[in-house]
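Presented as structure tokens, the chain that follows is alone, the form predicted on its own.
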Amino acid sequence: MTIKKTFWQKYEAWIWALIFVIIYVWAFSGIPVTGIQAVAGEVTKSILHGLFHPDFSYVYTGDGEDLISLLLQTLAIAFAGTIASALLSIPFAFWAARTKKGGTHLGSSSGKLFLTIVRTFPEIVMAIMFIKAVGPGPFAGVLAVSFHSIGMLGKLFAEAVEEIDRRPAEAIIAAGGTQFDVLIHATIPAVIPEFISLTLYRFEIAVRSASILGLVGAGGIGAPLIFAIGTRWWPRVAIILLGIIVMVTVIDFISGYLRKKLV
């Protein structure tokens, strides 16, 4: 016996496709199209020529404002911010983790809400706020990276705490141990490798974030990048982008290798 399909079952895919096309057209209809500028070809040619002819004289000049010095400063901002956030995230992670079944989980829910609020603000917005408080420079960048990373690492750490094996803790309690014994001998040894792995992963992201914080004056390689773009010094832009690519690639490789050893 053949089951007769309804109209929706027959044309569901087509209806969704039509809805998608309508939304897509509506979204682009509000974008003003001014056309291509008369100097677009000349500017594009200049950009491409500069990008394929990097300014290698900027790699190291010895004055502390060269590529290598500012890339190291960017790494320092990311490293300091990540380490600070990793340490500060641990109590928030235990606050947000649901370690017991049943109940209202009011405490963990409030912890999760706090971490959600913290990670709502992008690093660049926090950098602008901290610049107003402590002035421009790397310190504002460290504060921005660390504060934002608390929200991210706190969430990841809390999930790691929730997923650990509870049997060692139950065995310690059954043997007459206290909650402090459970924390020291069961919980912390179980979560430390995962915490380190997540911190390394967050460091990878922090390096990328620290690379652009200089755009607003929070230290690192971002400041000379925006200056070079503003003055249309494309060879300088090219060498800075090349340096960022190399730095991020090396950090990703090292971090990935270490995380494989830990997990």
The other form holds:
Amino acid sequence: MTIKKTFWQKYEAWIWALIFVIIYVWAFSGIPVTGIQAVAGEVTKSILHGLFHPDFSYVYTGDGEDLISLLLQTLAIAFAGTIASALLSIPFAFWAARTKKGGTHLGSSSGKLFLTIVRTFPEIVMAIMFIKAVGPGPFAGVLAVSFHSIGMLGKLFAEAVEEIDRRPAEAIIAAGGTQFDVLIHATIPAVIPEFISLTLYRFEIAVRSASILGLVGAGGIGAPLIFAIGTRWWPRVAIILLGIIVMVTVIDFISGYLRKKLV
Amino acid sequence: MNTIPKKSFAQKWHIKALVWTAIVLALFIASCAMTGVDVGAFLTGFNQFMQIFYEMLKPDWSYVPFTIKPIIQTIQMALIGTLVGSIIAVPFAVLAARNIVTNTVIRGTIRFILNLVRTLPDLMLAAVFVAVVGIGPMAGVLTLAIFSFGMISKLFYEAIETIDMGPIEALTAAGATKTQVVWFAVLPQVYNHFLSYFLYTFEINVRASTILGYLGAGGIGELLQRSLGQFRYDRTAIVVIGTFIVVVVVDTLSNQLRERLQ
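Now show the form predicted in complex with the partner chain, given that the preceding structure was the form predicted on its own.
Then the entire complex follows, led off by the chain already shown.
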């Protein structure tokens, strides 16, 4: 005797496939494919030509507006922003971490909600707000990175705090230690390696965002890039993209190496 | 023996930690100097910042109807971008997996290409694609396709590398070709992982697509750019709230579907 399959068991995969197809038919109906401009082919050709003939004279000119100086500035924005953000995130992490068992989690839930809001707030809008406050330039970029990163770093730090081993803290309390002793001898040593590793990871992301913040005038390599794209100066676009690729690859490599050493 | 183990001089005074702290501190100070960090300017300019913030606290609710269409377009862009990106990613993922392709040259080349694609930030791709295909959602779709291709192919090949090799060996022993092995032994095992990563990438693409319009690549970001350009921060607030709702709804739905897959 074979067991009869229910209708749902029999057709589940087909129903999901149908839903999937309907969603995609709807999605494709919303995007006008005719929107491609007639010169796209020509532009692509000149881009490719430019990409294979990068403007190497831009790499170093000595006037502080060249590729190397601006890449260094981008790194400086990411670094200063990440370090400041890591320090600012610590209190938020302890606010959002759920360390007590049972009961209501009003404190930690409100902290988590706050961090989600910060995380979803577009970084570009934040950068523009800071530009209004301190004027265009790399400092606005540093501020945008430092405040925006709190959303993600605070969340990751809070998860690290939630996951630490509680037994050393109990041992210190049992031996007559104060809450302050617990913080110094149990909590901080347990979370520091984790915090450093997460900060390095966030630094990798910050390098990427610092390189696009210049699109709105917050310093770094983004400004000359958008200028070069706007003026269709493809050899210049190519050298900037190459510079960014090399910078991000090197930073990812160093950061990955350091993070492996930490664990 | 009740002796406490002796600490060396370096351990006792935390030399290594101190050196690292000094290096980080020096780099931090150098970075601050280079970027012109000026706490005074920040404190005096903070009023300006708060003023924008206060304007955002009074959202212009009459603007809501204008945001519906761009929000829908944002989701459509993310859907198509994810689909195109993952379809291109499948062959690349198979070719980059250590247990499928034993040729180090092919694998190395594919992985190198994937690494290069992943270094480019999404907004930067958008800027280039707007220049190529013109202002509109098409540029956004292409950006998201390339962006998700880089991310999803890495997730895919890592999933392929964790599969059970038994079925593959069985098929190879029975004389199956490479294509047959991939089709009947590899893909059925990673199918659920693929769907799960597909949904995860879709979540990230929804987040990314909300700002692509800032550079003219379609979706809700266009309104962001317009309202900021007109200094209508009450409207910016509506756009930000709309983005927030979309991101939370999509994340929740996708998380539930992903849990069902496991």
